[in-house]
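The form predicted alone is given below as one chain in structure tokens.
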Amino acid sequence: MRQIAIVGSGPAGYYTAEAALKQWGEGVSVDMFDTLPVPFGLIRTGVAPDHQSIKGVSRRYEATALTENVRFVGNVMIGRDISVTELQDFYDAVILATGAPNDRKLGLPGEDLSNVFGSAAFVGWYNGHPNFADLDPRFSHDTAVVIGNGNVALDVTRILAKAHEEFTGSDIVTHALTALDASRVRRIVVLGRRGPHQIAMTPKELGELAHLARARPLVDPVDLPGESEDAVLDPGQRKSVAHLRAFAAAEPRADREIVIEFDFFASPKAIIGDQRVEAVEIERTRLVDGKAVGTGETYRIPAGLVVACIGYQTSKIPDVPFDEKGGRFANVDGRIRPGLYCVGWARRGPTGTIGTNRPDGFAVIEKVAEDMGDGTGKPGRPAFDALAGKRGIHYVKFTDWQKIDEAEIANARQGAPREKFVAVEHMIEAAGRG
């Protein structure tokens, strides 16, 4: 019996577990560790709450989780409750599938001012992640600045712009919905260092902005290249740029109280304020060989909220080599050192879609199979369980998660699929493991 430990129960973790079952069938035992008492990683706390169809992929992961050979081990922090070295003593292979849950820093003066957030924190706040439940963003100023030109920037912008009734069917947590209901934000400026042809926004997500009940997107036609230049783009990019052209051509709507302004060729240089953000200083840019180069022209946008959506990095784990520049574990094709591997965003950085993690999971299992052969005879689960008993580690199993799931569904406000617990102790109580 091959003994595999996977650290992280998000998409990369579950696709890797699925790959292990296909590789070895009944000849493998997989323990999936997670810091939280709940599984599914960014499906639960990263995917936008109003994109419920995307969250449906968790049903596939549940099928893997309910097999006899896979065990969820929640509420266990690697590096605190048990070290990676100890895991390697117990398991034939340890695979880090921890994702990239931390915000990259802007590296700008003033980014530590109050009401300046990274997207991991801000998205975690409205998605009910326990680490960010107490974030307490303020929406008292009429202008918010969102830095970034990817889908996460679109998610943040859309959540800021939506009316209360547009959250029907979503699982946005109540504390966030209540705060947004009282928001005075009426102008959302989306900053991009480069131009419309360089955005990383996909057509579906960009097109949603045209259908918001009380907001309208605005693009300055001057920022758009000639239509003939769209021919060099791939089909998806062309569709996205077509949305931007439609936004630029649309007539003003008096019934739209919120404006979403796309400010292209704009590079933030500083966050201005005393203790709390009051403005963003920006330098106008131009493209030189595809790169944004500053022109020296600067201006300020008064703002009371800034959300930086510029990327993520993996959490460091003691004794695991880390690539500071890449924001991921140092590895060669998923191999870190003998018996230790990484997969998904922890391997390649925060790129690709949820589905990209599936081939990644299968690829790392092929490497594990190649390195392991017939196994190394390590004890696996019994050894971990003995250590857990000795250290008083009361881990959460998948059946416990199912109780948490049932309680969240039962607690849902009208029109919502669930009301997430935002405190670990409340999850533990709901699981009956207090």
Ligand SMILES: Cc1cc2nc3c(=O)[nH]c(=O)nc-3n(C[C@H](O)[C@H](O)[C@H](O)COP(=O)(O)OP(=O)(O)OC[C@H]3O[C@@H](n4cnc5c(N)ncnc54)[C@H](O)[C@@H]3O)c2cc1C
Second form
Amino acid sequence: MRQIAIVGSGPAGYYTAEAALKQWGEGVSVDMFDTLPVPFGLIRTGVAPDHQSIKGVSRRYEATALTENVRFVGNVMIGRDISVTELQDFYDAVILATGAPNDRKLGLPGEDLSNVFGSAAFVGWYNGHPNFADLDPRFSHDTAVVIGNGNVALDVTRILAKAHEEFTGSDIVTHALTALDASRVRRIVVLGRRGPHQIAMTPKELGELAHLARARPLVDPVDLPGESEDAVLDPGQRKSVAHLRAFAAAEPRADREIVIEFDFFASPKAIIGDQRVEAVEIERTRLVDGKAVGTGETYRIPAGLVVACIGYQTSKIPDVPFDEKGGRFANVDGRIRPGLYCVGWARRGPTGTIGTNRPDGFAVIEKVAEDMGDGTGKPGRPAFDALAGKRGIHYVKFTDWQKIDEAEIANARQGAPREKFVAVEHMIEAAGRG
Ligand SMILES: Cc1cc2nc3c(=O)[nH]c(=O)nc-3n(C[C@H](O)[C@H](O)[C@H](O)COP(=O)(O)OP(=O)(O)OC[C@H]3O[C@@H](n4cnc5c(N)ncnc54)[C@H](O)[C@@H]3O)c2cc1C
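Now the other one: the form predicted in complex with the ligand, given that the block above is the form predicted alone.
Let's see the whole complex now, leading with the same chain.
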């Protein structure tokens, strides 16, 4: 029996478990650890609450989770409750699938002012991640600035712009819905250092902005390159830019009380304010060889909320080599050191879609199979259980998560699929392990 520990129950963790089952069938035992008592990583706490069909992918992971040979071990933080070295003593292979949960810093003066957030925190707040339940963002100023030109910036913008009714069918947590209901934000400025041809927004997500009940997207036609230049783009980019062209050409609509302004060629230089953010100072840029270069022209946008959607970093774990520049574990094709591997965002950084993690999971299991052969005779589960008993680690199993899931569904407000617990102790209580 090969004994495998996977650390992290997000997409990368589950695809890796699926690959292990394909590789060894009955000949493998997988323990999948997670800090939280609930599985699925960013499917639960990152993917937008109004994109329920995407969140539906977790049902596929359930099939893996319910297999005899795979065990969910929730509410256990590796690096705090048990070290990686200890795990390596118990399991033939330890695979870190811990994602990239920390916001990259803007590196600007004023970024620590109140009401300036990174997207991990802000998205975690509206998606019910226990670490961010107390974030308490304020929506009392009429202008919010969203920094970044990727899909996370789009998610944040859409959530800020939607009316109450547009959250029907979503699982946005009630504390966020209540705060957004009282929001005075009427202008959302989306800053991109480069131009329309350089955005990382995908067409489906960008197109959604045109169908919001009370908001309209605005693009300055001056920022758009000549249409013939779109020929160099790949088909997806071309569709995204077509949306921007449509936004630029659309007639103003008096019935839209919120405006979403795309401010391209705009590089934030400082967040201004006394304790709380009051404005963002920006330098106009131009493109030189595809890079944004400052022009020296600056301006300020008065704003009361800033959300930076500029990328993420993996959390360090003691005794695991870290690639500071890449913001992820130091690895060569998923190998960190003998018996220790990484996969998903923890391996390659925060890029790609949910599906990108599947080949990653299969590739890392190929490496493990090459290195491990028939197994190294480690004790696996019983050894972990003995240590957990000694150390008073009360872990949560998949059947406990199913009880939490049931309770969340039962607690759902009208029209919502669930009301998430946002405190770990409430999750544990719902699992009947209080
Ligand atoms: C805001 C946002 C929206 C997104 N929307 C989409 C979308 O609509 N469509 C799409 O295709 N992709 C989307 N993505 C990308 C997608 O979520 C990622 O590709 C995917 O979640 C990465 O999987 P992962 O398993 O590497 O990391 P994660 O999903 O982050 O999972 C990591 C898991 O590890 C656990 N963990 C971390 N540290 C420890 C530790 N020390 N001990 C134990 N457990 C630990 C965490 O609790 C978490 O459960 C989105 C990403 C973000 C940030």
